[in-house]
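In the block that follows, a single chain appears as structure tokens, in the form predicted on its own.
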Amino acid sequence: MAPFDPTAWRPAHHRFFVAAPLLPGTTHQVDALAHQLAVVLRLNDGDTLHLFNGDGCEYLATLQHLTPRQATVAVLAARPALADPTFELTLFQCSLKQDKFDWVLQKGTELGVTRFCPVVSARSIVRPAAALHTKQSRWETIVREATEQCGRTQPPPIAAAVDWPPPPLPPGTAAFVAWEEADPTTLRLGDAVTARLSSPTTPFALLVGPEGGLLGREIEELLQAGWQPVSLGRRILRAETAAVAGLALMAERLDTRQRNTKG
């Protein structure tokens, strides 16, 4: 094996999840990736790629042997994850049409969601929750591929879909529900997050309704359970837009807290 070149840790265009222990100096058969590596990406023996298995590290590997049906990689080096979120952020997303929900899963993973909880509310088009259980495998594939793309090493878990109401929150969670009918005095989401940043270990949660929005009684139930209504601005957003916009706001504030803590 050629000497390891530290400059090989350049930004990776090819990252893959491998369900196996990974250690520098070991080799692995990854035949499940062979077709993609050889036929789709047209890689060759000696090309480098990044691997991860969910243990919080990223592994630099080189292709030792590649055909459309077989692939062997040699692990060269390991380093701690650089893109994994340092906060706990759960998205409670009411069920949407398939393409929209898939998109929220993908973008939520990129933005740092650490757990997804699908919820079926009164106005959800796709219902009941049992009808969504067959989607679990597809959802996990979307999240895994988004994890590969964005540089994370730990795919966020997806809880089994549940009918309303959402499950109870852990004590101390800063929980926000995006509500398009909030009155003008309601805090903006970014300001609401900032007000809860005093503890570096506070878990956060965001709930976004379905295409038709949440019912008044559903909002009341959330209030009683400790959720805080927040505004995403003066314009009414589509459900999938609200999820991504809200997550982007929260991730930016939570990342800022981490930077300030380190400083």
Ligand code: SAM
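Residue numbers count along the first chain shown, from 1. C-alpha atoms forming the largest set that superposes within 1.5 Å between two forms make up the rigid core. Remember, it's a predicted structure, so these values are computed and weren't measured experimentally. What changes on going to the form predicted together with S-adenosylmethionine (SAM):
- In the motion between these two forms, where one rigid part swings relative to another, the hinge among 197, 43, 136, 81 is 81.
- Fitting C-alpha atoms of each rigid part between these two forms shows the smaller part swung round by 13° relative to the larger.
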The other form holds:
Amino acid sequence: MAPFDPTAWRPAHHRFFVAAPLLPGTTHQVDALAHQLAVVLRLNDGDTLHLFNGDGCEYLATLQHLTPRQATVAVLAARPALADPTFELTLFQCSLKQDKFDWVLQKGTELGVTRFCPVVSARSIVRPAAALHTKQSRWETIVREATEQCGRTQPPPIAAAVDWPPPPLPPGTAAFVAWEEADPTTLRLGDAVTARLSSPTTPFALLVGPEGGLLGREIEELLQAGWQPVSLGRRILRAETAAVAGLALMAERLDTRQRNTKG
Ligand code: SAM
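Given the form predicted on its own above, what does the protein look like in the form predicted together with S-adenosylmethionine (SAM)?
To see the whole picture, the full complex is given below, headed by that same chain.
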């Protein structure tokens, strides 16, 4: 067992956002974190933690002076943030009841969604889109906390909710609409994603319907707009389950693309 190295990076490190340039060798007063560090987490001088400021790196730092009111950290090292997604993955989620939508935001952030687009479709219970705009700051808090927890350094943006139809896709986007009536043998999401992995820069999108599902004419409109219907298997999933299942599968395939292109 290697001796304990206090300057080693460890996934279990606590992670904190610090809005400052975090160059190795610099020290920073982070009194706003003092109570959480000293009282909640019961850390001590010399303990190490990860800091990030949204620049795509993460920083190893050590506590130099900690009381419940004051905290000074010294930055030891920097590295590219390993947990930040290396792909573009937009989730167009039709509005759901509040707790379900909150859950999709949290899990989608953990799974690597790089942009959320809330959409109000014909069967969305929570409507119209304007009624959702008051939830934006709460949603952003959910996403920011999930970003910190999972090791990402940049919270994915949440577009303002829109009423159907979803906004036009950027050219070249591989866009998939999860449709429970899609043929589960010939239109599986995994196969459809793999077929579009050849270009290392293709952006991806997934659209998941509301609790009551999408109308036939909504599916038709999506087909016209370049979306491809995909199946998530033979079982009818709750919308929030479909979102997480679809995103997990897409993120895994997209991470594989990144590894393959890195050689
Ligand atoms: N028609 C569904 C029913 O009979 O209960 C209602 C929609 S389902 C609860 C909610 C959403 O999850 C759908 O709009 C679809 O986007 C997605 N979904 C659920 N099961 C799916 C499956 N097996 N394949 C693809 N998408 C699915």
